[in-house]
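Consider the single chain below, provided in structure tokens and representing the form predicted on its own.
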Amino acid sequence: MSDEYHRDVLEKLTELVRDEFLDGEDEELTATTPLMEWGILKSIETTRLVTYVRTEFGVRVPPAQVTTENFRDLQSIAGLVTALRG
């Protein structure tokens, strides 16, 4: 898919979890912004992203790829979207 492509993934997920996971406050959110490890994304959230990712892209996301190297942070999240939708 095209980087594009890949920036608007990033650009949604980004809007997503500042809005929803962060009430609006996304002062040190970065792309590269460890999600798990500060506790951003815990088991509902990450639901919630996976059903936000089908919803919005149409891209399923099986459940072998809800991975905590997938997830770890904005970046890779984008990637995997980028990647299962190619």
Given for the second form:
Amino acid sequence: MSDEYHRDVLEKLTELVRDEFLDGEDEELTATTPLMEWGILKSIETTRLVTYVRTEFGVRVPPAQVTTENFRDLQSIAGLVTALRG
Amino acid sequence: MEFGQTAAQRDRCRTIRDAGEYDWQRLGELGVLGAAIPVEHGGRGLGALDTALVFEAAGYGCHDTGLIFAAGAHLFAVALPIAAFGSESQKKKLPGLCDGTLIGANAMTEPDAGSDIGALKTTAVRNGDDDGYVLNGMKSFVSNGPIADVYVTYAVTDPTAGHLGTTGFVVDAGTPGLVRGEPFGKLGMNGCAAGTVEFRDCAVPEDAVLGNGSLVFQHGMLWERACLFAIYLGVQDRLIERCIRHVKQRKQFGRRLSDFQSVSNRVVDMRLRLESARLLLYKACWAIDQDDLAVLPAALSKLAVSQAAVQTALDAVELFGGRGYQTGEGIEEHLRDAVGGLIFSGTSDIQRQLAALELGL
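Go ahead and give the structure of the form predicted together with its partner chain, now that the form predicted on its own is out.
The complete assembly is shown below, putting the previous chain first.
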């Protein structure tokens, strides 16, 4: 169940980043693409992503959890959402 | 609440202390400076909506909008972040920030970074073997900067981590290497001094660290976009009252101005804009208080209030005619004070960008 949830979260987050942040140009986007390092997640995109997680998955990301480790790539964000869901 | 000097009395004063230290302390006594700070740290412990009501009242009652703006910058971008993220020793500054003994300034904006915290150039590098950091960089527009006692500032600590690689710091005035400039001349808000703050090999202890720069900054900005702009609601309320008195008294062609439908319609539209913007602002504050999603409501509120303030001030100048255009009447200053609202706390374009992203566009 948790694996299935994690996959679903990862899929939807990938869709969000590809469609809204990269204008559908996703040739190199993978679960381990370094989002911060490549400048894909800037401050307003991060804010949007946190809002999306709350509306789409009902998961509130506490400010203290918005760290470079947790937001390094899509896989780590999906892991955070899965963990916060409990 | 009636205080603050009028434009004529102020004679273009440039700092809070020029404007009268008494007024700053009065804001402390009234609870404005510490409205949203927990009671145990010397504040009033109010939520966002109640804090907005305090600032709305201050905007209505104080003749010096720049002074109230200085109070907003002090509370939302300095005292509140310290209360929310600060260490116990940093929080010891809060009683002084709440009662008006201290003045706070937010040193964020740089020549190449306004709202984009990921574009900061100021660096904070580990101070050799000692604990702490060395700050280097230029902050180009710091409200309260020339006169503050306490600065909250932001610097890059991990260049590979984008906006999350920034750190917020609390730095005291007088720290060697913190160099502040003279107050700028500017269009409006002249009761609030603004200038540059430069860090030149400015060594700060480990305890100066406030927290992740992006989180601290976003937190302060959210409150600022919602609550601080309540000042403009109070100002517009006062201005519309003046306009109504004026158009009922002044006669042209043997009739009161208010008898001309184009005039009365203009006043009705001013009121409509104010009431609409007020509801948006209250909604944004309510969302913060309910820990609900507040980014979109705060962006829409900031847009509506700032644009209403400019249009209402422009309408007031037209209604007062030549007298409105003259500096002695105290009407044109509202227009000059309102323009800044389109820029600070994120420009109108930034608010639209935030809103568009929140709408999934």
